[in-house]
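A lone chain, given as structure tokens: the form predicted alone.
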Amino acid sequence: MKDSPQVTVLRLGHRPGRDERMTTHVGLTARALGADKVVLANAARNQADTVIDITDRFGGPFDVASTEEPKRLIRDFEGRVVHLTMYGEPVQEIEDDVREAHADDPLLVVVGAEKVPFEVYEHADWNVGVTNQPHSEVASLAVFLDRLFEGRELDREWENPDRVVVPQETGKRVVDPDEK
């Protein structure tokens, strides 16, 4: 977000099969919640192509990448590394301490998709749960992103939309951005 350090999320691993609204599902609450940029790995191009024509379509800006090295871009990471797994600490617990770092530093985000290798718990500055129960890593990298953001990420701006969507009570309404 604006005014702060970066804040990547990394998509790790990819089940072609699978994997593949889950993957555009993390890609997109990234991009909505907060997140300046996404990195899918192994093999997630159709994922990352609709992440790039919905920041295109409403608006960034957003980066999107892919990396058949996520272990590598973990490693070498400069900033600190967020792990979300149930087994961590609660979020609540310490959101805090990761809020006050990402002052500073920029934030990676490591979202699992399969079984996450031990390197990445040891590699990570914080292993973090959201509830400590089983349930989706969408869920837990939206409550994540807004706990680091404190809502701000809900009156977000964004640039260069072809539409915008006019909230409203019922019914649904898009528009070019000049109607708005």
Contents of the next structure:
Number of protein chains: 2
Amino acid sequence: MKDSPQVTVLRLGHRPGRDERMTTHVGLTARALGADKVVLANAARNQADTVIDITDRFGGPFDVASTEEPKRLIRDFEGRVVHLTMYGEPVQEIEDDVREAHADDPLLVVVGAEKVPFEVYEHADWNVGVTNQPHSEVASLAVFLDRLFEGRELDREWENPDRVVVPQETGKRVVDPDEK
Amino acid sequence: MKDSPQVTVLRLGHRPGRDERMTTHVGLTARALGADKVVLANAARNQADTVIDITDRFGGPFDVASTEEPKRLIRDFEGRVVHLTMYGEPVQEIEDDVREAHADDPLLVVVGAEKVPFEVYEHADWNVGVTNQPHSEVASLAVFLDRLFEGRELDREWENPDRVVVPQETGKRVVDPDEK
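Would you mind giving the form predicted together with a further copy of the same chain, to go alongside the form predicted alone above?
Zooming out: every chain and molecule, the one shown earlier first.
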């Protein structure tokens, strides 16, 4: 988000035909909850297009990229690396340290699908568990980002949207931003 | 969770072949982040089995049910109803009211897939947006539960697990609970 070092989310291990909607949801969650960029490994081309399309319609800035070399990206990342995994240390014990580091340094947040290579655990500055229960990389990412930004991401303003949702007690209201 | 009125998550609008993993992740997220029960609409049988299987292995209590009449369940629910939707009011403005109501009353948290019938908006006590951006029902559910329970769900203890993950700085450690 504006006024803080970049947060990039790396989605590892996308399996075509199986992880399509999960990968899309990782990308959209990264955008909605305050990250600046998502990188999709293993050529998740359609998923990248969906996230780009949402950014065109609902606003940015938000970058979408893909990589064939996710391990290299982790190794060469200039900043700190968090890997979200159910085997890691409790988010509630680690979040202050991560937040403090992120005051100065860009952050790479790695989320996997099923199997994550051991090098990822080794290269991460923190392996972090949002509980040590099996659930969802999308849920872990969401809780992690909400805690990292301490809720500030919920008030994020978007540049150049084509449409804006106006919160309603009941029903739906979507307007052209000029009428807002 | 123990010592507070029940929280049930209702997963609406499951579309076979398309929403399979999302529905599984809704169920697992509900379990991991402090809800007591998930109800799956539209006969998501395999997804129910996956959540039951995880509960058998990693512990409970957590109930899994299905319904062919989700609208009736919402209408007849004895307690308060929250519907998570990108069109709703900001979670950060609503969460205190919901938390206060939940001190006395059970809570039904409804999450949809794409199209949610208008009656759901009308019957909900609160339509709540975790941002007004399109992202993921799994992410919304996760942030909502973490805020509802103010992080207490992260320390939840599980009864009768066959296996327990022991948090690690690096790598994976899963033990028999008797050796823990």
